[in-house]
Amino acid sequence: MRVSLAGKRAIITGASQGIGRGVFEVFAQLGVRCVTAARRKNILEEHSKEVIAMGGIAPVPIEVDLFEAGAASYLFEQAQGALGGVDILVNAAGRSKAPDAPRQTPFHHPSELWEKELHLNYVVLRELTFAVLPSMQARKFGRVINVTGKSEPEKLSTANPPKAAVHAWSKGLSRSIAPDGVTINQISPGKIVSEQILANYSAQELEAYGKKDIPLGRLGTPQELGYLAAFLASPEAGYITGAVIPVDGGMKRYAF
């Protein structure tokens, strides 16, 4: 089976690197028109040319910064006058850490460093997939992706409670949004390959990590969740929504 994506009309934001870049490759082989959003335009430039070298449609790349004021508005904007529309939304944007930077968040980790990771990886996806759902309702299609985490903490850490909030509010936003012909899931990733994975970790401690504890044996690479992400974006997976999938390899302990 071969997706249907030709000609349909995405945004992706966290474009610039790993999981956001790695979907954009698999869009733009299908046909997808993408606009790649991300900080960093000259990276976002860059890789559109390889991109297109490798006979992938050319993206519009669009520089913003998530923690903006109105950064969602604008984004949309910019894609609306790009694209004339957008059928798919990818949430992929993640806050890359310092090398020096923590592993485990401490027990007094101050407000202000919970609020922004609760900013970007909830509040402003929130506000991005709003801004598109009008637009894909009236068309009685649309995709909403959200690359998220676990929900089943395993030490403390600012990242879980805006992901699980994502996971809870998408479930019930599902049930609205479903009439209209409208999907939103979510994508779960495991260890996935990355720049901030390859700066917070040696080559060597990934490869204990993944022998240890991913039954694959190793990490995953970003393209290997386009896939995924490609599929839910199709309109061969209108049956599927409120959804929560991981792609990690096996590495997920629970049942449910």
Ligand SMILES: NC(=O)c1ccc[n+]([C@@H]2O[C@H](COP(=O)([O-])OP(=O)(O)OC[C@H]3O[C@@H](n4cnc5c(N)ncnc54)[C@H](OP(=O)(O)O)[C@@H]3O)[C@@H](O)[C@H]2O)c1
Second form
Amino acid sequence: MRVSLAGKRAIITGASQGIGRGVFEVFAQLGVRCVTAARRKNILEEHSKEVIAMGGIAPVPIEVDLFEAGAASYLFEQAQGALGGVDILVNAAGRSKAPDAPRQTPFHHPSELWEKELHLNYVVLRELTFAVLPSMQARKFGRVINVTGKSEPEKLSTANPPKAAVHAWSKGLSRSIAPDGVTINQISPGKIVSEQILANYSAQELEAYGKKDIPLGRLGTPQELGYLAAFLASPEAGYITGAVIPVDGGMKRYAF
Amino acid sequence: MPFRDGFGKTWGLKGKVASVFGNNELARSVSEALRKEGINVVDECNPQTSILITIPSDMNQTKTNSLDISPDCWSTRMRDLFENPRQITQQNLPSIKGRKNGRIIHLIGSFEPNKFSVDYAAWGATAAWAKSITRALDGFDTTVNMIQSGVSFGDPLMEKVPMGRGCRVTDITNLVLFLCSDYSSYINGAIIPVDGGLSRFWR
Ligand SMILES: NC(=O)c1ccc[n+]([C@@H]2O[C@H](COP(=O)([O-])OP(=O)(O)OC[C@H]3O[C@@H](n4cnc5c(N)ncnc54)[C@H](OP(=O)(O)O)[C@@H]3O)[C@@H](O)[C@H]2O)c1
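Form predicted on its own done, so how does the form predicted in complex with the ligand look?
Let us now look at the entire complex, which starts with that chain.
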């Protein structure tokens, strides 16, 4: 990997598990100072020790529940205080469904539950982006990377509409912040090994899925997604903005 | 996750063989960037090839103002932008399939029709075909991706680029190196725009 990220400062949400955790591992090894955010601070702290032991830069773990009102501005202020500024925001907190929700979203799924998923997968990430943007624009450098999902609605799902909202919203935003050297890009994961994936599917299901639906024949790792996040965060990728880039081993069906 | 060798310092591409097809400034710059990483760049089929890059010689949009286009013009562009990359890929597949971490990268142009041109159909064909061969490569350690380049300095569309400048060669070569490396191992069938935000739709 050759990217100039040493000394940059990042907020990574969803850093306690799965994709956010993988992004953090890659960033810390590349010399990025990270605020790692999630509800389970104990996991963030344990993991931080492992990453430091491997030679990564020590992170600043911050406990935050993104469902709480004001969470985005709280997290931004904490990060601003701890890092002195934020050059990169990686929004990786989110989920394909609430842990206790049925696999298949029913027609009569209550509105307040739809709204909760919309909040976590779109509203919070928009609020955080708007919190970090002014200082990025003033500094003439900034990177926002949203981990979304595939834009291929296979079935009724509470995750699809918010992920699609992120794609549409950020494309528009990309056009107004580009002149200030700030890019915003989306990474849409296929099936990446993570806490929720392991909770939602059995090992046999995942193996069969990999063989049948993924040209590379396997699930991806969080680090494999983290490398793309690192590339997009680097000055070397400054001309890429408003894009949705799949990291899915070829899983999605549509060509373009 | 253990540190990888040279993590943060190199792309880890030394000693690989890449076939680069294209006869223009961009193809020469791509070849040079690959050579700097210690890759052996060839411009023909080679049994050792694990990386294939196709770059159509004339990527500038064909200028036409009327629908009255000769059949010859249609077929020339279809050949240059779709048939040639397709045939070259076909010829190189046997060697790439036999190697670890095979990489196929096609340089393509925009297929968002901002006016009438014979090129959009051809780019669309290339994109649909390239995506479909990822399925034919099922079970091989090979990825196929496309880089969709924006407009260069001096192009009339440049004033519409949100980033406010044309595409530089290094904008493309940086992504080429990333896609050639092992760090892109799970990116397959993607179209990645390098266009300063010019495209209207997200993909
Ligand atoms: N893995 C895939 O294949 C896949 C596919 C499509 C889309 N995605 C998307 O990728 C993103 C990451 O998913 P993942 O699979 O890596 O999930 P994961 O392993 O379940 O991790 C989710 C992370 O988000 C954090 N989080 C969840 N709710 C939160 C809240 N209310 N406040 C603060 N943090 C919260 C969790 O931390 P705490 O629980 O400690 O708070 C955890 O660190 C999600 O947006 C998901 O929809 C993933």
